[in-house]
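In the form predicted on its own, a lone chain appears below as structure tokens.
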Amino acid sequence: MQNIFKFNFYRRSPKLLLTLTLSIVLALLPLVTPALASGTAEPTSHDIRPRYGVRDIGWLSDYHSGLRNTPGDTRVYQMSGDKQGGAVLILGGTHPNEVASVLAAVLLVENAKVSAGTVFVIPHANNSASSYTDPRHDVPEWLEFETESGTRTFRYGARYTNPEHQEKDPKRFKHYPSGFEFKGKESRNLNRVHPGKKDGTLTQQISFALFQLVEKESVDVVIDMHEASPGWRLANSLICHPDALEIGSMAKMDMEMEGTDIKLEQSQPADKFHGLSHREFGDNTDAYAFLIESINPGQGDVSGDVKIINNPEHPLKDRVKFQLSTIQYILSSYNIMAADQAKKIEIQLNVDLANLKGSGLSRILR
């Protein structure tokens, strides 16, 4: 590469030198841009304030070095109990515009204490997608909460990996390794690329790292938090991999006995659909896999002030309560049904979920 610049340019005019140099750079730019697309920015930082319950804070790149120094890297919070037990991975922000998932994960990091087993929490699973707000959607860029410590802000992210962080969308995206086809933009949808690919796109590498975490940490349960538009059939539902359906059924029954309505769904057959977390984690790891869907009034066809936080029908505090309650019931059912009772996972939230509706999020965010 250095030999290109060893011609006798000093004999030419400065203007000619500049012109020739720019010509070479522009000619080479299409060759280098795709390779640099995922490595030109550091990961977005967020206002998360862990308490003593968090024993360790690492990076997703600890499980796949290809993510290091890219905008796809993200923090992994680990909480461990004094008693040995199983392990659970809880994901928020797979789609960062589904903000109840992010806030529920943040509240776990800031308030939860683990008495048995190990809990891994990733509030921003697709950190690249949390770096921007999709300009096509009429939603706020930031959510603000007035807390005892002052104003706290959280980005209303996007559904897809930031287009500046990944090469141009293909016309059609082929899921790896199945070959199942999606629209091209789904190549930037973390919940369409599982189980990922070690040398794939940024989004595929994020997924690959998550699967490496599950394997290396011997995770027993994976819970992926999402939100759905009010009119969608999966709004307020729990989707289970077939292997986890019995646990999910018990959780649903217990929730309804306590007065919370929730729908129960099973993952679509593997020959019908690919890339979804509950299907792929269940198929490709030993973990029981679940996906939770609360209702987000900011999704679907919306316009004007939809009041993401204080929506009269679906306030954010109720949606966060739904996410956290469902996690509790899943783990309670898992503990009862686990073949190995030494693999229990016990979390105390230190948050009064029964009164969360009245107190709001501002009083429990640090």
Second form
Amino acid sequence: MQNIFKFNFYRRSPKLLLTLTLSIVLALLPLVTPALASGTAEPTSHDIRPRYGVRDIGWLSDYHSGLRNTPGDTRVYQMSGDKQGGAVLILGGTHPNEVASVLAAVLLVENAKVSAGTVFVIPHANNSASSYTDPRHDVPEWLEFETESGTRTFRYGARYTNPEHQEKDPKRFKHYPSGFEFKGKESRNLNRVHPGKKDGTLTQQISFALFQLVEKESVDVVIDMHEASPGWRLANSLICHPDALEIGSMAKMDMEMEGTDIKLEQSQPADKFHGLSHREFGDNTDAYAFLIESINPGQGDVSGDVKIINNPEHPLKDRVKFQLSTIQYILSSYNIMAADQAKKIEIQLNVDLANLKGSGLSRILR
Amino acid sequence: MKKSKILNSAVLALTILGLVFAIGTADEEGESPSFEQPILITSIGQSPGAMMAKVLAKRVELEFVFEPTATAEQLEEMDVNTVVAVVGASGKGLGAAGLDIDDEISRVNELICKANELEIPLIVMHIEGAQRRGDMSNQLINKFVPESYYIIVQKSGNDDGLFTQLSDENDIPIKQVEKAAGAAPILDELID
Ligand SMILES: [Zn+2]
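Would you mind giving the form predicted in complex with its partner chain, to go alongside the form predicted on its own above?
Full assembly next; the chain just shown is listed first.
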């Protein structure tokens, strides 16, 4: 109810909205906090409409029971083909403010069909961070699409785990197990806490559960989708764990042939930086690990009424297309490179990415 | 009469053909040595470009050794006839190799000295485009491209004409490709 209320008022009066939200949050805080602390909060649910391509919908807590009944739990969509093959884990919403990652994952669940192997899609990897919009950023709280079945909305989430869902940030955050130090708030950054900790903070437990999934499901490829601000050095790039660099090189050159430029980088060395998905999944599991960065005009130095969906330079449909086509090229390169041909993974997108017209995504969301 | 005319024309044609051929050969010999397999694929700057070259070498089935951090000593032990060095600086790549930029410059310096001593010719490639043209990459390009016998560059990486200029100044043949994958057939043609 509260969400719908916010949503209706948003356009007319952001100030009123902020005041209302603040009062509601402040009023509820004493009531809400004890409930969350005792670990009985429900995870946020989202409007996702799977098709027959999805064989099973589970919970991340199926892989780590410590997440059950916490705001860190999230849905895991399992898609599998008639042909046996390898497995890929695709993460959206590690940073839920990087909205193309969420939408790309949603489109996979709603449109794709897997013809070989198994595809695990988690559209809201850090579901706690997708429960709120960071009030410090001047971005819309909800993204709205007019589809054939009516208006659909998606939360513009935050980068960090909801501060209400985790104990107070430490002064300095010590990465586990390396001991590498970050600013305190990075303890709520899912892409700094990998490979997680079984009895750690909520964020560490989300990470731990993802690693359990990769282990238990014998995942061969992990792809973590992100976005960066337009000026950032790593915008439009594919970052590969060193073991995955050959697959990434092939993908990059094939994308270039098709007319898409993508910057290729490899993970920082393990003694220089810690906690990033591409580094830690590559080091701690048997999977080839990749991170994709598209460009989000809503990140970085945002002023005024930034257009997230129909931005003239970086429309959301292009960013989603970039994510999905990079995934396709990673998998086709993996299929060529993988020594075991019985480990192939093939996804049919069933979306004509090249011809997304207008706001585009409205037409392919169910 | 008729017969000798044909004969004359044939002789003339053959002479012209021979001349063209001779010029062609002389030209080639003057500019570049012959490149033979197997090749060493190495990096100058530890960007992913060297790995891209490995993928390309596989595509055209060149016999290669892949060693992005190859040293002079290693080259001496290797059975290779051409060095293909892909230039492009990456802080992450250097870090992963445990090298800083000065270590990298002295490694490549020694490697090229050894290659010259062993009469192994060097091909330098830059195939990551404009995005791999920062200050650190430029330093490596300016220092090592003049040491090469052949340059292959992806067009957007030569937007400012630096590679063309280095090619002109040092009389090194250069081939420009639209896309990185276009370097594969060039390597295939160039290397016996
Ligand atoms: Zn991110």
